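The chain below stands alone and is given in structure tokens; this is the form predicted alone.
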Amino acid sequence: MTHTLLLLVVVLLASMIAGLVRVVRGPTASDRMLAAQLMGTTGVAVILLLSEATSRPALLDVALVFALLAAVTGIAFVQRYQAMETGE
């Protein structure tokens, strides 16, 4: 079981790769804050993996303030990006 949960980290530390690839060369801004928030949903999720095979229950807090993070960050996004569009 742990072996399993081990190689899912792995599938999704690539994944995280690949996020992190399109974070930097992203066409737009829209396209970069997605990929970030891919890589935030992915890096909770590899918490929780990690919690389950080390047997860790406190690395289930710091995914629920990965987790929180992640929303505060695309609302802040969001927030910024319209007022760019009405140009305050």
The other form holds:
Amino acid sequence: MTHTLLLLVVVLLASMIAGLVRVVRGPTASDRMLAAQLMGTTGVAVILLLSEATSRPALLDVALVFALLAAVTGIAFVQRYQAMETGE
Amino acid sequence: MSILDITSIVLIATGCLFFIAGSVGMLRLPDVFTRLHATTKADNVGLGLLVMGLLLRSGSIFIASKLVLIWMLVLVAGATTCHLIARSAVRRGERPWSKR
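Counterpart to the form predicted alone, namely the form predicted in complex with the partner chain:
Now the complete complex, all chains and molecules, led by this one.
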């Protein structure tokens, strides 16, 4: 069971690396931000699986903070971008 | 392996499949507005199935409710940020992709 979970963690990490290509290439800043959002969610999933595989419930709090910070980054990005547009 | 283990593994693996679909969509789809789909699929269904699979294996109601809380937080955050990013892209005058 633990081995299966760890294998799935590796699969998720591989998909994260694939998403990283979009961060590097993405034509606009919005593309990069979206890819970063996807990586944030995948990171939460990886931490949840690791917490189950290593039976450390404290990692759930880490996942909770990751989920909170992902929301804050997105909103900060949009705010900053609009401020740059209007020249504030 | 009990039937509970098998069910939870199947749910978690299906969730991981949705995450892979999200990454593939992020790479293959043509513009920002279509890529929004890729992210939200991974957020909603992928993490949802994964949390459901982990719920079956969580021992206490405390851990179970924390898992559900994480999923709800990601749902709300994903929906809000996707909407905001799409709106800022429209305001910057990005044209949605169309087949010419």
